[in-house]
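The chain below stands alone and is given in structure tokens; this is the form predicted on its own.
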Amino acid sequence: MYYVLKKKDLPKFVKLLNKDFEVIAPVKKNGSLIFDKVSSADEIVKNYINTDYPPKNLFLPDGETIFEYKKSNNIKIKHPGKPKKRVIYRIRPCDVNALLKLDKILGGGFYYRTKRENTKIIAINCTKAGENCFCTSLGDDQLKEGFDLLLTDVGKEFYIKIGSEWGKKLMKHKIFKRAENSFKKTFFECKRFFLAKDLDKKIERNFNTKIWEKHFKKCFSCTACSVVCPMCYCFDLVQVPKSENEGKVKKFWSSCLLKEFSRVAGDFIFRDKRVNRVRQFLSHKFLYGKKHYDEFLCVGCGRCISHCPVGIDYEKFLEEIK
């Protein structure tokens, strides 16, 4: 069974949501198109493909605080509070399909299962692909779970699919109706595409390969690709002391294209060779993934591609080596 919600009706939507919860939607703030706070549908932008970045700050923020710590005659730690209750609206599957396989990861973590219990997802539907998507390649494009509405713009107003029992209870408010026609779903292909079967089989077949060094000799390990990656979620662990006695210990992003990230004792790097680090990097998205996780570590959101300053195209390495 389907809602509707008239476009006309947004400002109330998002009123209606703000009584109970932080509002989360795509904003322009400094040049870029991120998830932030909002307090109405005006400041919301509505007409985009995706936003710059991805919202897994929300759920792994960087410089966050594990825990602080206080020695006197004892030592006393102070854990964070309970995260506020919260909604994001207008996340695209892709995003969402990122966040289930952050679960199978992270989901265990207290820090991270928190703000998930707390976070309440209401999903919009993509009409069209944005030039560097390949969502399609690894089935992402489409959200069968995960979320408490989902949204399908469908000209003058949104058909709504419910996900949730919080989900069904908000449909009983009077700005929302019952569907009494159905609609036709626009489907949409992404110019980019490739097989996505067996490709954790190729890498391992070329890891040794000259193929590493043809596409991504050029990296310059700045980690942008990693920063803005949905699915990417290696942090360091840094103490930060106040006083001798006194201080916090906080956790912040890190990347597998850093040199020091595969540093050890004797000042021994792993992968001194940045074509080596690149290689980690989609090896852990592409092979090890599948093999601990039983799916892709990557959504084809194509932020990666787009953010690169060297124009460096994962997806046309994906494509050649299948």
Second form
Amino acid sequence: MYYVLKKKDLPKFVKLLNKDFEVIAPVKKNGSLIFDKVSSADEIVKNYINTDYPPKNLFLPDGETIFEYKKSNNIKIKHPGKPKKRVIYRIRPCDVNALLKLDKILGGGFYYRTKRENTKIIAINCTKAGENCFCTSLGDDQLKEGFDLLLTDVGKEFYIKIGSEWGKKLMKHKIFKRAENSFKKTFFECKRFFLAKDLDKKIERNFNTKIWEKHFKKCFSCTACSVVCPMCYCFDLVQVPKSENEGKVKKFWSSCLLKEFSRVAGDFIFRDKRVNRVRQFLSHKFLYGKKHYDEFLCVGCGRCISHCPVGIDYEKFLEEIK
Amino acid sequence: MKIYTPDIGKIKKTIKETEDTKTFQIELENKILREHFYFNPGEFVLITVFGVGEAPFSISSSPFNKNYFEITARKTGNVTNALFNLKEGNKIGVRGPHGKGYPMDEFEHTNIILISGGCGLAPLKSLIEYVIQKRGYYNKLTLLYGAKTPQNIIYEKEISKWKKIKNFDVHLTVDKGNKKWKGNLGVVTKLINKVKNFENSVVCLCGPPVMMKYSIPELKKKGVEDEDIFVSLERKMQCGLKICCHCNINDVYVCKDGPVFRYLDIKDLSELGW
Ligand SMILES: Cc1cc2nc3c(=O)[nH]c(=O)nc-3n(C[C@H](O)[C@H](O)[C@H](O)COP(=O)(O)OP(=O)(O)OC[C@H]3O[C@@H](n4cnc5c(N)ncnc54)[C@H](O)[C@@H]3O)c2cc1C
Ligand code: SF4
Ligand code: SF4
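Now that the form predicted on its own has been shown, please provide the structure of the form predicted in complex with the partner chain.
Every chain and every other molecule in the complex is listed next, the one we just looked at coming first.
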């Protein structure tokens, strides 16, 4: 059963959410559209295709504390508490699908899992594709699960699909009405398209060919693409001492595009060549991801393309590879 | 699960092996964990020096030893330098045992040939002690070990004990000798000719990549099959749990699928590098 929310009631909706939760929504900050805390509906940016940065930071904060330690005769270890209850409002289906895929990889860990459990998801369907979007090639424009509520913009109102008991309860509030009719959803396919089937096999087949050199020789390992990727999760564990006897261990984002990523003592670097690191980046997403988790570790959000300073276009590569 | 939090261990004893290498005897504080510290030779632990960092080390003691375990570390950088300066009684962090070691069951009733260089002897010491303790289950044991100079040989006390054990051949070599050195000179690969019988044998290699690169063709000449060769590989590691992605070689993850691999399974990996 669907519900309807009039757009003029949005401020009330956000207020309702704010009663019990920290509300996180798209806002403009320092020139970028990002997910951040809001206290009222008018702070929220509504006219956008997708945010510049994914909500990855909410689940895998860069530099999050894993534990604190204190040394004396013994070593005392303290863990961070559970995160606040939050709701992400206006997250796009591709980013929700990225979380569903990450669940398969990181779901066993305390830090990620507690953040996932404490975060409600109010997603919103896209009505338009961006220049660099290719989610439809991967099927990641659709949401079957992973949301508490899924909104569809139909002009003056939102149609709301329920995805959880919590969502169902929320619909009891008087601003929501039961939908009387079926409704029309905008249907679109991204302009960009490639055949996702057998992409893993294609990458494997081309692993030792010149195709990487051809497409990626301009890459200068700035890592922008992995920073903005909702699915890049590789990390380093780093000790951050406060004084001689106490400090923290923190988890920082890392990237396989960096030379240091594979460096071991004696300055031995296993992926010394830049193109080999791009090959690792794409193989992890489309070959090893498929093998180990039965998923492509990409949702087609296109952010990597938008952010690359030298115009490297991973999607074009995926179109071309045979 | 808080998978990145180490358990606390106490350094019971340190043994200076060479100028830059020390063995650490470590006792886990938690009695239950201590008693359930099961591993196969070849597996590793992640050791935290609080305030400095964490690094992987092979377990060098026998799995039958339930009170403590040992690692042997060579000074090469931040963590290893800091570890080197720790004293008996100091506390460190321990995660693991992690990874896949040697298939000791499969090795039963075969001859085991060990080839190693430098600190690569650490995981093999665990294997040797295991075999000594279960002597009846294994055939002949042969160790070929190379070091840079006589001063760089680790486990000297153990080696002199091993030399006296029946059905255990020990051959040492150094790149550069000194006045006192009367043994073999040259790289460890040269010692392969000392082994007379390669039938019904498995060969375990642990050492620098060049050692593997040059030893394997020699072994092939002697008729050793790829499936009977086991290599221990080293890659950068952070999590030790197949998550952080630092250690993969193509689609193989050294931390979980290894560090010990059957040569047959990895020889065609294009990112192997040798
Ligand atoms: C499975 C395995 C078993 C090992 N067993 C032993 C052993 O028994 N004895 C021994 O002396 N050494 C062993 N090493 C190598 C040892 O881990 C490195 O010497 C050590 O990490 C160097 O750390 P560092 O901080 O002193 O050096 P730095 O150069 O300062 O390194 C900084 C960080 O880089 C990473 N790093 C650097 N080198 C390596 C490396 N070779 N492997 C993985 N991560 C690395 C570590 O996270 C380290 O904290 C083993 C490595 C692996 C992967
Ligand atoms: S690889 Fe690019 S398109 Fe795919 S999820 Fe990451 S940023 Fe988005
Ligand atoms: S954003 Fe472009 S230049 Fe930077 S690492 Fe990615 S592909 Fe290379």
